[in-house]
Each structure stands twice: as C-alpha cells, then as structure tokens.
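The data below hold one chain only, encoded as structure tokens and taken in the form predicted on its own.
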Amino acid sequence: MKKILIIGGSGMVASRFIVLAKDRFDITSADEKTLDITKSGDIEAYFEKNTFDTVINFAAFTNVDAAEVQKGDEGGLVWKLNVEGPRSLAKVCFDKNIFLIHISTDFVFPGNEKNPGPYSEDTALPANSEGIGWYGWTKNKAERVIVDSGCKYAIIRYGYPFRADKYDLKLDWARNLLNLYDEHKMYSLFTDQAQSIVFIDDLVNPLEKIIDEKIEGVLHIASENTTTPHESGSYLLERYAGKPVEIQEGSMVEFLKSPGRTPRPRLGGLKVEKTEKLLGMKFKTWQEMIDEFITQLNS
C-alpha cells in the first residue's frame, strides 16, 4: 500500500478525497499545525523523519479577493503559501525521489478576450500577469517552479469544486446557492462567464490512477463541458426544487467594470480530452455531476 502525504488535508477538497481513498492508500494528513509549508526548514525536518511515495499538495491561499490585497508582495502569506511552499516541496521531492502532485486552477490564465479559454493541458502559461489576479498569478508561478525543479510531478487543474457531503468550514458554490434559495435571497448569476466545475467525488478515481501509475505532466480533471454560473445554477436549483426556478441574469463584464474588482477568468474553463485519453477515462458532464450531487444530497 503506497504511503501518501496529503498537505492541506483539512480543506474542503482534500478531506473528502481522504474519506473516499483511505482504503486504497496509507494516507497521512497534514495541515498547517502539522507542517507549515511556508517554512522550508520545517519541510526539510519533516521529510527527514517521514517517508512517502507520493505527496499531494492541496494547500493554498484560495480567497481570491483577500489575495488581491497582497498583490505584488512576495513577502506576504499568499506568495509564501502559493509559491514558496510548492518550491520547497518540489525541492525535497526531487532530493528524495518522491512523486509530487500539485493542485492548480484555470485562474493561472486570464480568461479574457485576448487569451480566452477553455484551455487545454498544453496551453502555454502566460509569461506576465496582465489580466490575472494575484491568486492566479501565484498559482501560475507555482506551476513554473515545480516544472523547473526537476522533480517527478503531476500538476492537476480543476475549477469550482463542490461536494454533497457536508463541510462545515466553507460553503462551496452549490451549497451556497441552495442556502440562498432556501432563504429567498437569490441574486443574479452571470450568463457571460465560461467555467468548468468538478464534483469532488469525481476527482478520486483519476487521482488514484495518477498515483498508482505515477502519471506525470499537466492534467485537467473537470466537467467534460463548460457552463455558465446562470446555466449551472438554474439546473441545480431546478433539480433541487423539483421545478424550474427563475434566476435573474447578470453580466460579469459589467461586474468587472466597477473600481476595485479583482481580475478573474471570465472566458475560462478547462479542456479535458488529453487527460481523458491519458487516463483511459471519460469524465462526466457538468449536468451529470450536478445530478450525482442531488442524488447524494437526497440520500
């Protein structure tokens, strides 16, 4: 049984992965109290005492708007956690011949008219931060330092994860919409934003195969097709309520015009064909992912 270290194990995605994969692997879960990846010395000391076949780094500063406050600050927590942490992990994985799986995002791309998605696994990373928020830029830089480290790696990109199993520390986008609907507080949803989503349970089989076979490179695990917040939100609430639910249409173009808005991909999303072929798997559509979410919720 392979020994796996999960970094960021208490997070929304990682904690669900651990529950579903715990019988397949010998999993050690680490959070910031166990292992502070912003301190390279702590990482080196930890790996001197512990051995693993694979490390999966789920840890990141993911609050996009809060990250933007630190824009340009390479001494700030966002940079330390999102760039320096992966840099130190990649170094120790190279030194000890450990397979590193790093979780990334389509926010590494601008998702604008000049450079629209959906992006393939082979799409070149932007060389500058034009149109990219600080969160996305730090994740972009993290991918680069891992590739340059020489370690054996897989970079996994996904977007907008959600889960049916309750998670008290954070509401994902789907749970948030259900709460807003139940409380009669629904707001407008964008019709002009392209995105991919992923039901967290659907990460498990692909990740297990990547771990087992040490499949390297950049891979995308996401819905087979892209959607918009309005389209997926309407479908989700119709399945939840058992009847069509009218949601006001909003524009991300207009939203981003307001001063102080954090840049984020409007024309984003991820292509998955190469990853599907590489893994020999067919990923679900976003509709099928929402259907499974509702099925689990109802059970």
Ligand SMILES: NC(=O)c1ccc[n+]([C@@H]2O[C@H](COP(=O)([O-])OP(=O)(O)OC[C@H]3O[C@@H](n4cnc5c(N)ncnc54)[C@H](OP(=O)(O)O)[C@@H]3O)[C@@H](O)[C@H]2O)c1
Second form
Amino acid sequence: MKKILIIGGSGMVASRFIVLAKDRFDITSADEKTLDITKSGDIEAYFEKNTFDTVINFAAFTNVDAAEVQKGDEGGLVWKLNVEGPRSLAKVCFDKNIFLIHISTDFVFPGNEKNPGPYSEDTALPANSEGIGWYGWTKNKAERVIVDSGCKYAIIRYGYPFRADKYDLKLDWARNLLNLYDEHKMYSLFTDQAQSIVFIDDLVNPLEKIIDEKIEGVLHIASENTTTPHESGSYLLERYAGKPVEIQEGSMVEFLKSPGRTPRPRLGGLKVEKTEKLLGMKFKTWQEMIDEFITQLNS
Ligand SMILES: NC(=O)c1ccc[n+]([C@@H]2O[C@H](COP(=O)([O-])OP(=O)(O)OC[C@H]3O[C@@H](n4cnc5c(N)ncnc54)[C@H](OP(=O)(O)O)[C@@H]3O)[C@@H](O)[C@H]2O)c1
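Starting from the form predicted on its own, produce the coordinates for the form predicted in complex with the named molecule.
Full assembly next; the chain just shown is listed first.
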C-alpha cells in the first residue's frame, strides 16, 4: 500500500477524501497543529523522521474575501501559507524524490472578458495579477513555484467543491443553498457567471489513478460541463424540495461594480477533456454530481 501524507487533512475537501480513500492507501493526515507548512524548518525536520511515496497538499488560506485584506503583503499569512508552504514542500519533495500533488483552483485565472474561461489544462498561467484576487494570485504563484522546483508533481485544479455529509467548520455552496431555502432566506443567484463544480467524492478515483501511476502535470478534475449559480442552484433545490423552486436572477457584472468587491472569475470554469483522456476516465456532468449529492442526502 502506498504511503501518503495529506496536508490540510482536517479541511473540507481533504477530510472527505480521507474517509473515502482510507482503505486504498496508508494515509497520514496532518493539519496546522501537527505540521505547520509556513515553517520550512518544521517541514525539513518532519521529513527527516518520516518517509512517504506521495504528499498531497490540500492546505491553503481559502477564505477569498479575508485573503483580499492582505493584498500585496508577501509577509502575510496568505502568502506564507499559499506560496511559501508549497515552496518548502516542493523543495523537500525534490530532495527526497517524493511525488507532490498540489491542489489548486480556477481562481488562478481572472475569468474576465479579456481572458475568459473555461480554461484548459494547457492554458497559459497569467503572468500578472490583473483581475485576479489575492487568494487566486497566491495560488497562481504556488503553481509556478512547484513547476520551477524540479520535483515530480501533479497540480490538480477544481472549482466549487461540495459534499453530502455535513462538514461543521464551513458550508460549501450546496449546503449553503439548502440552509437558505430551509430558512426562507433564499437570495438571487447569478445567471451571468460560468463555473465548474465538483462533488468531492468524484475526486477519489482520478486521484487514486494519479497517485498509483504518478501521473505528472496540470490536471483538471471537475464537472464535464460548466453551469451558472442560478442554473445549478435551481436544479439542486428542485431535487431537494421535490418541486420547482423559483430563484430570483442576479447579475455578477452588477455585483462586481460595487466598490470593495473581491475580484473573482466571472467567466471561469475548467475544461477536462485532456485529463479525462490522460486518465482514461469520463467525469460526471454537473447535473449527475448534484443527483448523486441528493441521493446521498436522502439515504
Ligand atoms: N473550498 C473551495 O471552494 C475550493 C475551490 C477550489 C480549490 N480549493 C482548494 O482546495 C484545497 C482545500 O480547500 P478546503 O476548502 O477544503 O480547505 P479548508 O477547509 O479551508 O482547510 C484548510 C486546511 O489547511 C490547514 N492549514 C491551515 N493553516 C495551515 C498551516 N500553517 N500548515 C498546515 N496546514 C494548515 C487547515 O488545518 P487546521 O484546521 O489545523 O487549521 C485545514 O486542514 C485548497 O488548496 C483550496 O485552495 C478549494
């Protein structure tokens, strides 16, 4: 059984991944308390004592609006966790010949009219931060740092992950919508934002193959088609409520016009054809992912 270290194992995506993958690998899970990746000395010391075939780095500063407050601060926690942490991990993985899987996002792209998605695995990573928020820019930098390190790596991008079993520390987009509906607090959803989503359970088979075969490069694991928050939200709530649910239409273009908004991809999303071909797998559509989410909720 392959020995794997999962960094950020207590997080929303990784904790579900670990439950589903625990019988397939010999997994060690680390979080901030057990291995603080902002401390390069701690990483070196940890890897002197422990060996792994593969490291998966799920850890990141993921609150997009809170990250924006640190915009431009290369001494701040967002930079340290999202860029310097991956840099130190890539160095140790290079030195010790460990396969590094680093988790990323389509927020590395601006998703604007000038450079719209959906992006392919081969789309050039923007070299400047125009139109990209600080979270996305630090994730963009992390990808570069890993590529430049010379280590054996796979960079996995996905967007808008969601899971059926409850995660107490934060709400994913789907759970948030169910709560808003139950509490009669539903607000309008954007009809002019393109996005890919991913049911977290659907990460497991592709990641297993990537780990087993040490498949390198930039890979996208996401719904096969893109959607909008209004379209996927209406579909989700109709299946949840068992009847059509009227949701007001909102505009992200208008939303982003208000001062102080954090830049986020409006024309985002990820193409998956190359990854599907490489892995010999077909990913689900966003509708099939939501169907599976509802099936699990009801079981
Ligand atoms: N959530 C999304 O919508 C989304 C979308 C696309 C991509 N992603 C990417 O997916 C990955 C996982 O996201 P998530 O939302 O599941 O994350 P999350 O729930 O915010 O979890 C973050 C994890 O990072 C750990 N961490 C924080 N500071 C650390 C440190 N200094 N050293 C080591 N670990 C530290 C946390 O541990 P503690 O609990 O101990 O602090 C936690 O386990 C991230 O790389 C993110 O960029 C997320």
